[in-house]
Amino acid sequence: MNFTEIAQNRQSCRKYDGTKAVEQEKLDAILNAAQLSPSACNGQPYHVTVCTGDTAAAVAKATQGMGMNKFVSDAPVQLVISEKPYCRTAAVGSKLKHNDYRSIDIGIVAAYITAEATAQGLGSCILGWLDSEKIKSICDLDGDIRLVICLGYASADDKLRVKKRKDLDELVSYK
């Protein structure tokens, strides 16, 4: 699958197929993928925390307040993302330009994340409605928890939905 393909396929999968597990494979694949992503600074502010069994479940009811991300229960794998200190270097460019680059960079490995399970043939979806001080406590980290990312097999009736975006000429303009 070439990036377009992986582009073109990717969606938050809302339905899992509780029954299945994600092989030690796909996941390292995955890994290894957010691994590569790029940073600013090449510091990657961040550490993956990945979830399984009752792990998974208590982090994934952490995501469920309110009612939301119901479907979440379902997928067999959690990664939680949360924060680390800034390297030097971007931590001066940060302040220096007033940009939150760490932000950015948990954009990135999240994307890089999320299209490395799709070639895997994994659904995925970034929650960003989550408890913090729960995962923490839940995980034992001591970073601020900014994503959760759930991975598992998509169920057979979760179709490839058509995409909703606006046109090119709204997103891009020439100067």
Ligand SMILES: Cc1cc2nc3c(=O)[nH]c(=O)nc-3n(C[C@H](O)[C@H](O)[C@H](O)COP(=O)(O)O)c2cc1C
Second form
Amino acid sequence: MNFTEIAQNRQSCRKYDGTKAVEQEKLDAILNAAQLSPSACNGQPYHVTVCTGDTAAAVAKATQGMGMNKFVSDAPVQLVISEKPYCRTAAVGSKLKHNDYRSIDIGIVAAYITAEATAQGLGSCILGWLDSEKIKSICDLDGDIRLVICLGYASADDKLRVKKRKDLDELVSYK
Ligand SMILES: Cc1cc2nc3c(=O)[nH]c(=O)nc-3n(C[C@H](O)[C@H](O)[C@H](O)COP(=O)(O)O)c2cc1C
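Next block: the form predicted in complex with this ligand, after the form predicted alone:
Once more the chain from above appears, this time first in line as the rest of the complex follows.
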């Protein structure tokens, strides 16, 4: 798959085949892609915790407040993205330029992870509706939890949807 094909085929998967495990080689490919992600001053201010089994089930529950994200329990792997401190130069740059580089960096690593998941034939969904304190305690992490990404094989009947996006002339302008 080239990048355009990945972008066209990636979508938030909300229907998983809970009977199919994710192979370690596929998980490794996804984590290797995450490692290659760019970040402000190359600070990589995040950590990825791979959760499976009972830990994945507990993390899934922590994304389901107020009846949300029920589908997450069927995904066999949950990747927890937690914050790490800025490196010194990114901390200074962020303060001086009033720019939240860490959130940008975390968004990019999530994009790399989900793009590689698609390339590996796996479904994924980025989750921002989560209970950070609960997941910190489940995973024994200090940094705030910014995202969970669920991973697994999509159900056979989970078809590619038509993408709803802004028109290009609203999204882009030339000056
Ligand atoms: C930062 C972020 C947080 C998100 N949180 C959730 C979530 O908690 N639950 C969910 O079902 N989808 C969540 N999504 C998925 C978006 O709803 C989805 O990407 C968007 O509607 C576009 O659809 P697509 O991913 O299928 O192309 C999140 C996406 C991002 C980038």
